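As a starting point, one isolated chain is supplied in structure tokens, in the form predicted on its own.
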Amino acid sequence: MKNYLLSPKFMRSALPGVSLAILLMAIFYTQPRAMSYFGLNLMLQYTVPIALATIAQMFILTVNDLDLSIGPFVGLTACIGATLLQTDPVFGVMALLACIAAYAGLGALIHWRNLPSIVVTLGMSFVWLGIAVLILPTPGGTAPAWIKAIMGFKVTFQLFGYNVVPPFPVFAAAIIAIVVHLGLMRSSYGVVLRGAGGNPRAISRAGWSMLKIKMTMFALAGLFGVLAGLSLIGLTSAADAHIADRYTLYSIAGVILGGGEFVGGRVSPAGAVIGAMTLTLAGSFLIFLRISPDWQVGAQGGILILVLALRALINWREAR
């Protein structure tokens, strides 16, 4: 049992929850009042947000591809949700839907064009950011009842005879990671999407097409990037076509952070969940040491670096 918990492997893994217990000990120690139901749901209140947006980016990962206009993409959708979804119901969906659509066809363009992701995800950035404006000019419009419902609603349940109460992001973050995980990690058809990743001519000559494995993928990133725009909004009561332009870092980071690899199809969903859930507590704490705002993405930026640090000992470690 020792020797396990002193392997690579196991130490690798458990990398993610260490950093994000380590980070919660540091703000707890510099702000004790943090310690409460309250204080971890206003620290906590963006982790659902940025991690559907990390998921979303974890998919492209997955087959190798990386995405710069996730941030652009969830900001049109907030833009949608809190002006066509709230006036036109049915035509906001079909608008969103849309949305959707247009992310599977990027995955399918990169794919039959052979293009490199990074070009391509770049360039539409600049589309999704235009379109936004041209819906929401300036800062404004209602979010829907229904999805400000959904983000405050509180979660109560029995342990040992005692109320439970647990925050909602927490509860709502366990829910996505358990989602995806089941989804991807242990369903055949995750393996073969994980399986495109990491080796794609045996997955081409196995009789499965890359071409709709990559449009699956980006569907899905282009679903949970809905997701995010809506629960950001769902938060904020009103939407911003730059409301979400700094996802794009958040969600790569949150995947690295929580094990996650440019290449190879090698992906954790708990482990993106906790990698988002840590860079929102980042901010919290550099908050609470009145670190100058202009200051605080890199110093998130530097708490990036020193996990990425030790993971890349317990590599060489590994390889020794």
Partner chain sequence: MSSPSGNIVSLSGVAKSYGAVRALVGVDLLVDAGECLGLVGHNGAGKSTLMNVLAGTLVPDRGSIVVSGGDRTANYKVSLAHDLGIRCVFQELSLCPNLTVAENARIFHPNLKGWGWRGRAGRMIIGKLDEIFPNHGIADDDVVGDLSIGKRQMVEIARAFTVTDEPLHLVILDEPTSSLDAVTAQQLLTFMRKVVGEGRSCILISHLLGEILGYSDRIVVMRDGAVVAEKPAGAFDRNSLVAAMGDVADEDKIEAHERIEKARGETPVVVRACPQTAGNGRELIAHKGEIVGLAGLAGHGQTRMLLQIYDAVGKRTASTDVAGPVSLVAGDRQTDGIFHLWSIGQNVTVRSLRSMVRGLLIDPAREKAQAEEWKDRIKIKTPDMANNILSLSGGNQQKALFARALGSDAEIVLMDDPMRGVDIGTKLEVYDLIRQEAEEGRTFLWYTTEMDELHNCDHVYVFRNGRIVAELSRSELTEEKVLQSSFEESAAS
Contents of the next structure:
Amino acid sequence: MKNYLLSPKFMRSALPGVSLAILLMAIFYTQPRAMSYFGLNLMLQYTVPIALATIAQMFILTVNDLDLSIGPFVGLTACIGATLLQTDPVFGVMALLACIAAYAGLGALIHWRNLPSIVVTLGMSFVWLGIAVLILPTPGGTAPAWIKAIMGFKVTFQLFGYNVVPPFPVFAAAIIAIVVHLGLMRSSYGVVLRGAGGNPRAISRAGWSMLKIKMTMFALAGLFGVLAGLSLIGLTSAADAHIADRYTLYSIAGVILGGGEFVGGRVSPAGAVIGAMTLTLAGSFLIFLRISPDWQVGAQGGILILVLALRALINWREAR
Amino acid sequence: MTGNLAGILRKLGDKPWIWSYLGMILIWLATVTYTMGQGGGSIISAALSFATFTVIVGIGQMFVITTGPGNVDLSIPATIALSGAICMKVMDGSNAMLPVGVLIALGTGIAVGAFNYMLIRVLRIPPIIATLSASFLILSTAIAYGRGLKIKPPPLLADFTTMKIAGIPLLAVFIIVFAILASILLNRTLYGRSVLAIGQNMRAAWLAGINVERIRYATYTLSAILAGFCGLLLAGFSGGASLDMGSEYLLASIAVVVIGGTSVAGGKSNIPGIWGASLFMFLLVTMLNTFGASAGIRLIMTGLIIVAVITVAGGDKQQR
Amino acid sequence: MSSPSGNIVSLSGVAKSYGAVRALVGVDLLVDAGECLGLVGHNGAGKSTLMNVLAGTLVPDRGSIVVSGGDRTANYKVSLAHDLGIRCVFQELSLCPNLTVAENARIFHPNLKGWGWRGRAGRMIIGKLDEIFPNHGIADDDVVGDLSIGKRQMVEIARAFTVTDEPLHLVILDEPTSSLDAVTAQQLLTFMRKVVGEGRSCILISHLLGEILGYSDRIVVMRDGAVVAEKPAGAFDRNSLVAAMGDVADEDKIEAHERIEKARGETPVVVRACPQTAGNGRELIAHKGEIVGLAGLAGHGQTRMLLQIYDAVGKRTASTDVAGPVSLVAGDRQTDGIFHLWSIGQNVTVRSLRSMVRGLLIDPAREKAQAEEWKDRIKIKTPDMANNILSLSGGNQQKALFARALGSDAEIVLMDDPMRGVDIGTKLEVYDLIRQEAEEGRTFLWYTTEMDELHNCDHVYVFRNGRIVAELSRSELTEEKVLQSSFEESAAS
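We have the form predicted on its own; now please give the form predicted together with its partner chain.
Whole complex next, starting from this chain.
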């Protein structure tokens, strides 16, 4: 047992959870009042959209690509959600579906021409931003009431005769992690999708279509990008084309923090959600430490480097 | 022997940067036609002014991208912001301190380059993630250091960066000369040849006696130094440093490299193309402005052109 | 479904070329139901290319493919081959390292899905592993990337024999025992005989002639992309099989170039290296001006030895001592040698640029001079050295790589089986040049898988499993001795 706990394999998989736990303990130590329903809800508020965007990025990374446009894309869907979806639901839903279809098309284009995804998505980030600006030139709009209702939902259930009220972001994050885990890690087609990142040649040799796989993964990323945008306006009530620009960086960092690898189809949905939570909490922690908000971004970079350094250390130990 | 049309066309095909210049001229003609010849000269003058800064960082980015797939410097905007902030604060508007400012820009670049490469080499972090997380830290340093910074640049620097002789910006002349020097660096020196060799095949380069790691280190440092100088000059040009003055150069630096005919798969690069692409990008925005296109349309067009160029030029064997 | 007496597969006139290289030149191949066909030949003889055609991963330029009596030449591909009951265990592994053993089984069987697929896949693959390799020690939820290379190969083999609801007629095993130890190799071969006994067919490719002679019913020998011999296994013995495989290249020419034997040790030692893997105390020594051969079967540590020497230049390491600058001639041109965007001239001069710098810049005149000098000296067939390197044939590309090494300041030249896929004319020219350079004091370390090339060497080290197992001087060198030491234990089985 002790050997297992010290094995590089276990340490690698435990790293995301341990990082989150340490961060949480540090927060509760510096600010005990945060250990409440209200406190957790507040600190973790933005977990849901960030986790959804991180999952979107994870789908792309699974097939060895990278999406540098997910932030502006989330911004665009937020703008659609706060305008078209509110004023003309049918048209709004169609616009969101078109967004997902566009993502699938990008996957097809990247596979067909064997293009570097980083450049294609970089270009698309302009396009998403441009459309968002056209739809909503100045910050504003209103989120549909039903989205706000969902995001403000108070979960209650009975456990051993007690009423348990988990903070909504924690509840939602758990649901997201479980659903994606079942779909990608447990289902029989999910295996093929992940295999395409591990050894694409073996997958096509076994008779699967890489084009279909890429399109599926990009479409899934588009779907989760849409969900991220909608959940975001559920929290903010209004939208802005630039509302989610940071999400590109957050999503990449979240996947990596969660133990996902850059290539080779090694990803973890649960890890990605934990990674997104860690990033969200890092900001709150700094506020509690009374460190100026200037260092918010820096701290996120620092945590990312720290976790990657730990992982490099574990790998190095394993290699010896 | 001479005057063979097919031969000329083939020669043109070998020089992909021609297209960016052709595109630039066409767009300029379209703009001038629309305005009935009004302001054709001043458009070129403005284009030269603004493209200069894109060219500076574009050249650094080009060397990085040339070292092969997966190599890209995402820390350029943060480095611009940091260098600009420190330079302005230390020089404090004094002409006498200008040499110190230059040294600081240089020093910032060297430090950032070393840090980036340390992450890549020691922690084995993929360059995209390494430069991304480094940029978080650098940006935070810049924000913390430069908060509320409203310092005017030394008059000498301001004059140098904005001076025009017969409508031609002085700085642009300097950077044209610099681009020629960079071209010589790329094609006629051991360093340049090594970069090109590494980009084609890192293993073959090692087996051909090239010190691969030293060259990569030098390349990331070169990119960071150029970003540092860009920060200094940009602060002088725009009358002081601002923290987001680098943000547009993340996408722009990569876009001009790709549009300018440098292969994202590495090993093939083009410096004249960077000038052409930078002017092209600026003139495109100017043209859309002249036509009365909104900000959204301008963004969409920019993005679509990047995607179109990579789709036509792409199809290389490498991914990412 | 199967036709018990008829043949499963019939290939006729299959040809495939890669650019100027002809990998297959019209091959006929028959596989009967219930037989094990042994397929042998040297590296590059076309065995793997032929098997890729049969597995549907490679489309031939010409030829017809008939499976179970039906002509399938048109739109023959992997999924069709799979549906027709043809499976292939490829030489390079086709497992996904990020997936578990059970998940890899699922990849292979498109109809393995629905509720409880994971359990079914796991039971199926573990059941087959139990059947072939008792006590294999592999669990269905082990991640493949964490398994040893031997266990991965076991998984891959077992997976090829699993059946859901499509038929299984023929399994191609391409060097299946290369990563297995003696016990598991034995288990596999025994299982293979059992499967054949049940009326299914196997094609066995192996460099271990003992396996081929002992376990196949019929043996097909390939050389230079063609079938050169085909007899029942009983009609061959080891010697006749080696003779059928062996190159019979212009022996008289080789003889004419025999060098005068020199006593060892008259010149100083320039390379001393001990293989890092499993040392048995034997080390490789090269004296100045010597041509030292590294022999043995492909992939038994020779390349690693060369890279170890290459990496040790300018460093002091315990196991390796190198005196003087080193250059390397790559054998795998595409991955280790060629800069595909550059001209022939640039490819030649890249190793020598340091000496062409005047001031800070590379002098184009000197660069051109070196390119032209070597164009003449090594006879690179091109109108212009400024043409792209890929405009050359394979042999001439290789000459450019030789020119790169020989034109440099290197005193020691490492050669990593550089004559793979090079025509005989080019070879003879380069041999002359190497001997000439050695006379002038350069040292050559030459890894080769071709027997006749060893006759150019003054001293030969035979490698097996990363170790030096024999050391032969020029007078002791015979093909039998090299083969004997190369096979030793493994062939004794």
